[in-house]
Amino acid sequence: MKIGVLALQGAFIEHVKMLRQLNVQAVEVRLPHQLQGLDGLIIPGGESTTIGKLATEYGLIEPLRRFSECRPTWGTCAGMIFLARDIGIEEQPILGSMDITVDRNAFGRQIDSFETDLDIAGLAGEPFHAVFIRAPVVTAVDGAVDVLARLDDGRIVAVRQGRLLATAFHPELTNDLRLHAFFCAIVEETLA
C-alpha cells in the first residue's frame, strides 16, 4: 500500500510517520506527477487558504480533484475544509469532492484550540483524544455522507462519505494510530 500525504504546507510530516508506524509506505505529494501510482492521500491540517494557493500555484488543483473522485482520500482540520463542497466564501480554491458544508474556525482563533475525547463511529477502544487547533466544523451534510462524530454540543467534527473521510481535528498530533489504521482499512476496501 502506497499513501501520499500532501506536503505543501502544514502537518504532513505528523501523518507521514504514522503512515510508516503503520508499515505503509508513505510518500510526499508536492506536484501532480506525485499522485501517479498511489493508493490513497491524506490532505493534512495547516491554513486552508495557504494551502489552496500552493495548489493552484503548482497545477493541483485538477490532479487533486480528480483523484479524490476515484481513490481514497482524507483530509483533516485544514484537509476537511479543502474537501469540502462549500465553505461559504467562493474566492478560496477547494476540490468539492464531498458534500458537506464546512465553517471554517468554527471554533475562534489559536488560543480558543482545544482537546477532547470522541467517540468515532468504526473505532473500538476507548474515545478518541482528539485536538482542535482553529478547527473547522460541519454543518450540513448530503444523504451519501456518514457522520461518524459529534461534539458533546452535537456539531459535527467526523464524516464518511464511501471512499472519502474528513475530521475537523488533528490525529496525526496524537500517539493513537486507530484513524490512520481506519483510512488504511478503507484504502485496502477499494484495492480489494
Contents of the next structure:
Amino acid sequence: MKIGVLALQGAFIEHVKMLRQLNVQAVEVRLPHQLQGLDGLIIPGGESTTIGKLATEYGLIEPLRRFSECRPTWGTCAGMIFLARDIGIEEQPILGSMDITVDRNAFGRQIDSFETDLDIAGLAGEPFHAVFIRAPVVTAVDGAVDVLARLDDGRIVAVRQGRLLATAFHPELTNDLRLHAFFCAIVEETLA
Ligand code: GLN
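Show the same protein again, this time as the form predicted in complex with glutamine (GLN) rather than the form predicted alone.
In what comes next, the whole complex appears, and the chain from above leads the way.
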C-alpha cells in the first residue's frame, strides 16, 4: 500500500511519520505526476487558502479532483475545507469532492485552539484526544455522508462519504495512530 501526503504547505511531515509508524509506504506529493500509483491520499492541515493557491499554481486542482473521485482521500482541518463542496467563499479554490458544507474558522478568535476527547464512530477503545487549531466545522451534510463525530454541542467534526474521510482536527499532532489505521483500512478495502 502506498499513500501520498499533499506536501504544499502545513503539517504534512507529521502525517508521513504516522503512516511510516504503521509500516505504510508514504510519499510527499507536490506535482500532478506524483499522484500516479498512489492507493490513497492525505490532505493535511495548514492554511486552506495557501494550499488552494499553490495547488492552482502547480496545476494540481483537476488531478486532485480526479484522484479523489476514485481513490480514498482524507482531509484534516484545512484538508477538510479543501475537500468540501461548499465553504461559502466563491473565490477560494477547493476540490468540491465531498458533499459537505464547511464553515472555516468556526470557533473564532477567542477560542481558536482547544483540545477535547471525542467519541468517533468506528474507533474502538478510549475517546480520541482531538487537537483543534483554528478549526472548521461541518454545518451541513448530504444523505451520502456519515457523521463520525460531534462535539458536545452537536457540531460535526468528523465525516465519511464512502472512500472520502474528513476530520476538523489534527490527529497527526497526537501519538494516537487509530485514525490513520482507520484510513488505511479504507484504502485496503479498495485494493481487495
Ligand atoms: N483555518 C485554517 C484554514 O482556513 C485551517 C487551520 C488548520 O488547518 N489548522 O485553512
